[in-house]
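A single chain, nothing else alongside it, follows as structure tokens in the form predicted alone.
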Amino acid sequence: MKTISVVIEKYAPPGNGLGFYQGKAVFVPRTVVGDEVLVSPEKEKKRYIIGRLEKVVKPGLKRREVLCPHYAECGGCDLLHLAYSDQLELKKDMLLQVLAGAGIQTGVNMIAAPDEFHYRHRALFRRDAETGGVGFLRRRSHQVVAVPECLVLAPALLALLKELRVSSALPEKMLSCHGLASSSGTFAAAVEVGSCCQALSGILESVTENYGFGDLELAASGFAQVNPAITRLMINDLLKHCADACEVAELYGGSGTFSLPLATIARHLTVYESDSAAAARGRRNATRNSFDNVCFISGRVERKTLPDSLDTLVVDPPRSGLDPLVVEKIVKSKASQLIYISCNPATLARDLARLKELDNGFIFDSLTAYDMYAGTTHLEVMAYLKR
């Protein structure tokens, strides 16, 4: 289909910018409002269409010049047409309208990231399985841009992609590897071959790293933060609302990036966590710096019983969100106090309105939003309810 042109006239999430073209809403990505634009068509329904942005005829006033060459092709970032500023409106207007999809009305605290550029200490890298190339994924595609520079990657991250793009030891079959580079600079690799992690010949499994609660081992391919500067501020406030806990339930607690800080409060800490090298790991960061207080208990918490003695409950839970069962464990618990940390405001907002559904003993007392990935619509978020 040839190109159309649209006014791009307000935002809809994920961030995508919204006009219209003979009566149907046409969703265009990397927009701002008052950006006229030719868009070739991907999608076409009977009251939408959406589209890829080809041409900016007339810039909108709050369009900035983007620094990123791959920015066009590559699916890691979308925002960065976008001012600072009016990336965290936009941000915030999203979440808010994501909240009030479920009935939920609540001011936000929206937190800016400390480094706009260079915050990113995690990555999955792919590599183009005909060229060779290592980049990240088109976006909506699963064709590869090669990039050998990045605006968002941390330096040691960036170390790491020289090294895949020049390595000559790669496994064949390799088509992803996972990168995790620590605040002290140290990087770490795993590569995918088939449904397999393994290591990379002289690049490290794993590195350490210290949010000021002692040394923690994370390994490249497991899970851990994004951006150290936000997970720090996201540490003080956790604290903050846990300041009078004493027994602690932390679900989906992984190798134990909040572990060790609540540890330093609670009487007894006791953690869920599904993959077992995970919780595995997590025993050893905690006994490593000499904390007593702490289980790990390795399986589903769906299938696990909370302690009868809870006042506290903590839950980090992937992009999916709490199972139906797990909202039930936490109205039946004793909780007095909830703090949900999400990377998905979408589906956050289902549980809490799940929870409220269930037992509306919970309000909410605050909910804070934090700017994890600059440059991008992703958004981590804190809410602290009370009962």
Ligand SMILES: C[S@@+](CC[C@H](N)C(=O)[O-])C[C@H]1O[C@@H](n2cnc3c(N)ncnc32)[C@H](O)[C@@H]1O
The other form holds:
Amino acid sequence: MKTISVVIEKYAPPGNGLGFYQGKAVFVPRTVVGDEVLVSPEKEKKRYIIGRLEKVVKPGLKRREVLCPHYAECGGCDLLHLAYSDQLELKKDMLLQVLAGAGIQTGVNMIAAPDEFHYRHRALFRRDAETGGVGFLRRRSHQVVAVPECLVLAPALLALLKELRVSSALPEKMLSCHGLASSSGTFAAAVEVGSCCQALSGILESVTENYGFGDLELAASGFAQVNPAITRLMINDLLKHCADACEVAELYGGSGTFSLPLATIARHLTVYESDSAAAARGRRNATRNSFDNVCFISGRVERKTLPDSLDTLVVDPPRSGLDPLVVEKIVKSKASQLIYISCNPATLARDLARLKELDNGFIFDSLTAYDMYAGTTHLEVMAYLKR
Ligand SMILES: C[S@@+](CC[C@H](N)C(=O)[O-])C[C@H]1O[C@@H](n2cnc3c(N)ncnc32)[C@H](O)[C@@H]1O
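Show the form predicted in complex with the named molecule, please, because up to now only the form predicted alone has appeared in this conversation.
Time for the whole complex; same chain goes first.
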């Protein structure tokens, strides 16, 4: 297909540059404002084209040299071509646009990543069934791009990646592998074979992490925060919001990343988690750190009853956000404050609107965004709401 020449005029979420060709909008990932680029149209509709960047003819002022040799193919990162301060600006604008779409006009406190590179402690590695190459998926594709090295992985995950690349003991049908590294440099792995997760011989299944509130067992097959340095900053802010909390419920608690810190403040903490293995780890994590004020309840929170006596709610749902049933439970609870942690601004914005529109609902107060995933368009957000 022929290439077309486009000048990028502005940014368009998520992470695209926007230019025009013969009156049609052209969306091109990995471009900056002012770039003159050659683009291959990948998808052409009546009003717009989605294009693939073929060549930068003249770079825009904010373009920087990309240090990753796999950036053009690998779908893992999408903002490495922007200076770090400009990445933050772009993400802030994207967040404000999404919130404005839900009728929320606010300022955003944006917390930069302490480390722009080698911050990532959790990753899903993919293996090409034919070549056996290990890496990440190509952008908008199921094709595996083998990556011998990676700019954002923590050193311990680079060590795991190396093992996966050279090991002759991987299950033949392994298509992906969850990797998790601790701040102290150990790593764990769980491979997916069909719909099952299994251990790899000679490699740990879980690591011990410590965010300053006791040792925390986290499994490679379960959920863990990607960036421990940012997680520590988030815990700090969460505890500030909860300084006067007494009766607390935490929904979507995983294995206790936020539960152990909350347990240092709360009189009682009830944690809800659907994954029974994660909830069991959470119970062990509370016990081994002598928190006898924490109760983990396993099962979907939609089907549970929240405690009668409650002043504070903390929620950290998956990307899909809160089910309408959960929104209703939250609003009907006795809690007077709600801290909503989100990895998806779109569902957060939707839920903030839903939480407000019910009778005696929660009103948005303030919000902080954390650059948990530098080099990508993703963000972690903590919103504070009151009655
Ligand atoms: C974004 S993670 C947060 C985990 C934890 N807060 C942490 O930081 O480690 C979301 C968690 O919610 C759990 N989950 C997903 N759907 C759920 C539901 N309907 N009810 C309860 N927990 C759920 C997942 O298993 C996962 O552990």
